[in-house]
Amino acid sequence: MKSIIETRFDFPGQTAKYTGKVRDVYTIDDRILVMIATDRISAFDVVFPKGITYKGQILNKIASRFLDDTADIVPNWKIASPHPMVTIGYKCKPFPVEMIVRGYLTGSSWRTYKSGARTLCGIPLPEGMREHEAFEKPIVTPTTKAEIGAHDQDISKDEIIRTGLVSREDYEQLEKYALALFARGQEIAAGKGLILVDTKYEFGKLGEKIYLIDEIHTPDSSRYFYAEDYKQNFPQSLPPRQLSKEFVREWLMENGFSGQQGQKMPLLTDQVIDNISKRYIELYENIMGTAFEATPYDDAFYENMEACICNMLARL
């Protein structure tokens, strides 16, 4: 096996299974979630037909570490991570929006700005900004949370509250949590010689309490710059070297694909897959500060995953 792009388990007490763009999520007794980070990869809300070797292990390990490192800011859904690709946690009722925090004008925000727009999710942007320029302070630009195969849509704070997607009280708390998490993420990244540029957070409720759910500060949900490289390149209007999934989107656009109807995804050769895998490993080793030790995909890998999950569920 070079990758795992799907799982087919039937756990004791299993009441549902959801297949997302990247994760397979099993519901146990309608109170516990088993979240398996597969090696699937998506861009422009389209899932690739091939997986990226070790991507699931990388995402799960990074997210697990950052959930632990931010638990003092906001409670999160994680109970345990019994396997390199698996996190088990509490089932929360998700808010129907994702909280995007941006520290720099880059990626989709730059493409919007370049088109002539001077507001982003209801937030006014100053004239004369350059690509990759830092905002005076981080901004929150929420999106609706789309189903698989659909596109997330930018939305303003006022519209979220006006339409009742989230109450004013809850939304303002989500903003506070998101900005505090981003500040912690930037602090940790700076200690590794990186800049956390932008990221997304998802939240849910368990009873009346807000929890951080899903992944956090992974290369699928975040963008990083090398700090020294940014310091040298930005004054010269040169693109900073970055660690994120943006290079995948750029490669797709260069090859005529941006997720529009009728477009054909370019050929994903073994070399392309290997290059993407190496970039994910690079980010892991930089942000975690340690070498990535993969669990090999041998014949027993899948059976071991099931055993680890069942053993943990039996204790909950």
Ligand SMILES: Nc1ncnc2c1ncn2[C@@H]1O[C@H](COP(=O)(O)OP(=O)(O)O)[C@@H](O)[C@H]1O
Second form
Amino acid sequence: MKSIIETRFDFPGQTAKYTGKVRDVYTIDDRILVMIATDRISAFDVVFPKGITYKGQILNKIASRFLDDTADIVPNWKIASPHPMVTIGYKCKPFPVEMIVRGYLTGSSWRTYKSGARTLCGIPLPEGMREHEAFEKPIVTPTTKAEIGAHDQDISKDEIIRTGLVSREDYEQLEKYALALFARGQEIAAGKGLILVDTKYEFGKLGEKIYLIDEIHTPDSSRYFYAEDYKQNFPQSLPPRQLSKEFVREWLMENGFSGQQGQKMPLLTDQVIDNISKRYIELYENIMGTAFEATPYDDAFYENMEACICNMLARL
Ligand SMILES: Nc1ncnc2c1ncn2[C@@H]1O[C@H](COP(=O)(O)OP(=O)(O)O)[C@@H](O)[C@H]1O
Ligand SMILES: [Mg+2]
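Show the other one: the form predicted together with this ligand, since we just had the form predicted on its own.
Complete assembly follows, chain above in first position.
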């Protein structure tokens, strides 16, 4: 099984390289970013030593498509996607918060609720909610963007504004953008028989203007259910079939790992990797409505990628 878990390029004009959990981010002339979605996978903020075949291509193609399909709502950083694993765009100054929008009480929000909490990031939650139940309307539950190696922390809108992480004016704009993007995401998903359950957005500034940055509506940043399945299962308190990384998180928790200090990361077996890869492909085909055509990892893969990127950079 083959996967791409690292890249080592030196592009003309390259001024920095940042290795994120999943993506390799090259800065060109302090102005442009070349973002390569690798096959790395992270869960609970830990990166696994093995990659998931084709995950990077899947992620990049989905994000790239939905950046285009939401550009009428908020300007975004994308300029072009010159290769299945690559998006090139404007480097922005990121806001130090991640905007999470939730339509349903699922995943970490359910774990918090189950433990007895009745507010989430300052938002009061009604008594008696069940796992996977829809909120009356989608809620925004921001987190701080943690420094490398640390976990993102839940934070309330009031605290973000009070501590000056984001000005009130900007934050309220981010909130509006996030909810409008989520509504669009839900609409697109519904057209494919899916439910967009929750997702995460990042924003930044270019000059005085707010841009959507990073990835959007991918299986790494979002959770999806099958709509039909949800309709059948929820009334019977059965878990809906999920198209997301929650599958990986659950497998990890069953194997005694939830990202806490001192815990040992279980080994991803080839079978687990294959399973995860299949889930990513399944999500791609559902959400994009087309068969996934992989770009094979042949000997010329890196060379081709480099040529595609350099050709595009020469035109910018
Ligand atoms: N247009 C942009 N301008 C500046 N930073 C960006 C932009 N788009 C994405 N980023 C940042 O690039 C990184 C993407 O790589 P990722 O693997 O997600 O890293 P991380 O481990 O930091 O989440 C993120 O830190 C994200 O905030
Ligand atoms: Mg990230």
